[in-house]
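Single chain ahead, written as structure tokens, the form predicted on its own.
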Amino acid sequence: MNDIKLIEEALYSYIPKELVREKNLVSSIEYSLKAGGKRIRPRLVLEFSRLCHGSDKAALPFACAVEMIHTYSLIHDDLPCMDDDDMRRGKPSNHKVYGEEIALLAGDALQSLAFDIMSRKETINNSSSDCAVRCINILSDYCGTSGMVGGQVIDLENEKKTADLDSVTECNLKKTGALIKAACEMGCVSASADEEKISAARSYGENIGIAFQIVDDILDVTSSDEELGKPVGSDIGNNKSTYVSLLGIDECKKRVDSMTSRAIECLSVFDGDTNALKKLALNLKSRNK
């Protein structure tokens, strides 16, 4: 079984099954969870767990949790009060199908479900209470005020004005990079890795996280709606400062190359097979959607 199928089977198993009065909410959750995507964050959890000699069984709940947080952030990001995007992964955004109110609540419910599955007895039995608590702490920190949500606030404040490179970088370290770092760290923690390996995973995640965002900014001006499955050119339309607007495409590409190389260098502290993580970093660098 390939990793995406493994992740998605586990992920979908957590969707509430009961046909209750809230079934429209459950349908909305299912719609976004099953919308596809590269599943980068849960794959990172699994790969770092394996690299630290952990088991997929122990790591999968944490992999699913970080993907649920990511999915909730996409639902909220598309709302009219945020980016107001009508398309996501080639399909209508959640709020275009279920309405703003249900979409908002679906995001809220996914956030709650993520922390629910990390704290379940079965999750603790397959890892340990210490691992579960630390993973909960990592994810709550990186998705909150000092992480993803804080980054979204900076992003909103940077709209309609010229932001400098430091502000754009801080925004992206939090909004995009934080969950990627969380995934890398959680994979190590789920396998009871030592602090040197957790720190190396964190650095790997930070580098590929910023590289990922720079590639996103490049694609926003070089790709098409059909290729990306979402509107392109929105940053330009909103007069938003990006890596491309501040640095130009050539310098952006140089930075992506440099950060990808640094990420790969971080893997040298691990004694296992790092080829999958090297390949992932290189694939993210050269992606076209």
Contents of the next structure:
Number of protein chains: 2
Amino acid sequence: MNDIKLIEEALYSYIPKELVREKNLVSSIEYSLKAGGKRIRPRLVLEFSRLCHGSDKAALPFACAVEMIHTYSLIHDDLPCMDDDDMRRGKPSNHKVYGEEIALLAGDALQSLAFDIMSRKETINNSSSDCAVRCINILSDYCGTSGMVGGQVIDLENEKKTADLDSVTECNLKKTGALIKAACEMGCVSASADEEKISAARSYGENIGIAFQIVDDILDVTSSDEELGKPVGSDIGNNKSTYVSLLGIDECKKRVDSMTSRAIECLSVFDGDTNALKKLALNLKSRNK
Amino acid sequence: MNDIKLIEEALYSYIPKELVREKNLVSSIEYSLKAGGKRIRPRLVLEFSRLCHGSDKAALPFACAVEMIHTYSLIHDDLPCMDDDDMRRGKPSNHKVYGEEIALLAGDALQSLAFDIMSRKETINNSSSDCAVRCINILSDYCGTSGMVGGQVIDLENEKKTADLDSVTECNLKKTGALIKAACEMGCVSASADEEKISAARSYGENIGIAFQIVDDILDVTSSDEELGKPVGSDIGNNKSTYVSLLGIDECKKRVDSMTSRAIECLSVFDGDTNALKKLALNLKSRNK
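Following the display of the form predicted on its own, present the structure of the form predicted in complex with another copy of the chain.
Whole complex next, starting from this chain.
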């Protein structure tokens, strides 16, 4: 079975089945969990766990938890009071299908479900209370005020002004980077790896997290310019600050290269097969959507 | 120090201090955490922990976590897409002060913070990984699809029709009851109590939770009638189904009495001093707001 299938099978198994009066909520949760995506975060959990000689069985609940947090953040992000997006991954966004009330509550419930599945007896039996509690601490810390949600708030602040590179970097380190970092660390922790490995995984995650965001910014400019038939890069600086508007496309590409190399260097402390994580970093760099 | 002071001191100590660019978010979280209330849920955690010979130090993070979940649910409940309430506890609701985006994110971050503080090293040092992970599982389960959020969805469904007693009961058991039950159980678990005690605490919580909601329904009718100068109970049945509209005030009062007695009976399995929890159940019954 390929990894995406493995992850999705586990992820969908956590969708509650027995609820009757709440079926609208459950169906809204299912709609967003099944909306696809590259499943990068759960794949990072699995790959780091394997690299630290952990079992997939032990890592999968943590892989699913980080994907649930990511999914809840997308549902809330699309709400009218936030980005007001009608579409997500080519399909109507959650609130367009289920209404704002249910979409808000589905996001809330998905966050709870992430912590629920990490703390279940089966999860602990496949790893340990110590592993579970540490993964819970990593994920809850990185998804809250000092992580993902904090990054979303900095993003809102940055929209109001011409933000500088420091504040764009802090925003991205938290908004996108925090969950990616969490995934890498949790993979190691679920396999009871030592602190040196956990710390190397964190650096790998930090580097690919920022590279990922810079590539996003580049794609935003190049793909929209191409669609509109304008010369590539011509709308730099028209909107809010991004890596591209602050550094230019060439410098952005250089940084993506050097961060990807640095991420790959971080893998040298592991004694297992690092090919999958090397490939993942290189694929993120050269993706075109 | 009285218990409310003890709880609030611990609760406020968890408000992040070091964040600069996210200060609006932090201030929004602080605004709602400091908005007062009876702190019933954290007091239940403390009292059950004491009854099981646990230390306040071990119980306080779990007490604060349940209050954070309660607070996040109030912030999200007041949002325009939900109840659209401008006021909460006599003050402007969170989104009236900070805007909808920040209010939504503050609620999200408070939920993360609840799981963060339960999984920190200091928390585990004062209890254990096993206790922490079980409390996390209780709280995440009771606040998600099959608990609080599920109850909110049933409430939305019940607004669309004339709901029967079964569905009003299921709604209340989950919407209000689940967190109260969680608090009682977590108090015992944080003190490493045995299963018989945890189960008795759950029954106590279930009984006072429903009694609490019936009293709320009674107060809604009696206080608004008094304010409007109408005879007490005259608007029964005008709005959505409540215990009062379905059962009448006299039957409601009878049920509150019997549930309070049943809750107090549950305390008989404990060998400690049950006076505080008896008083708490009786006070909830005879409160007038």
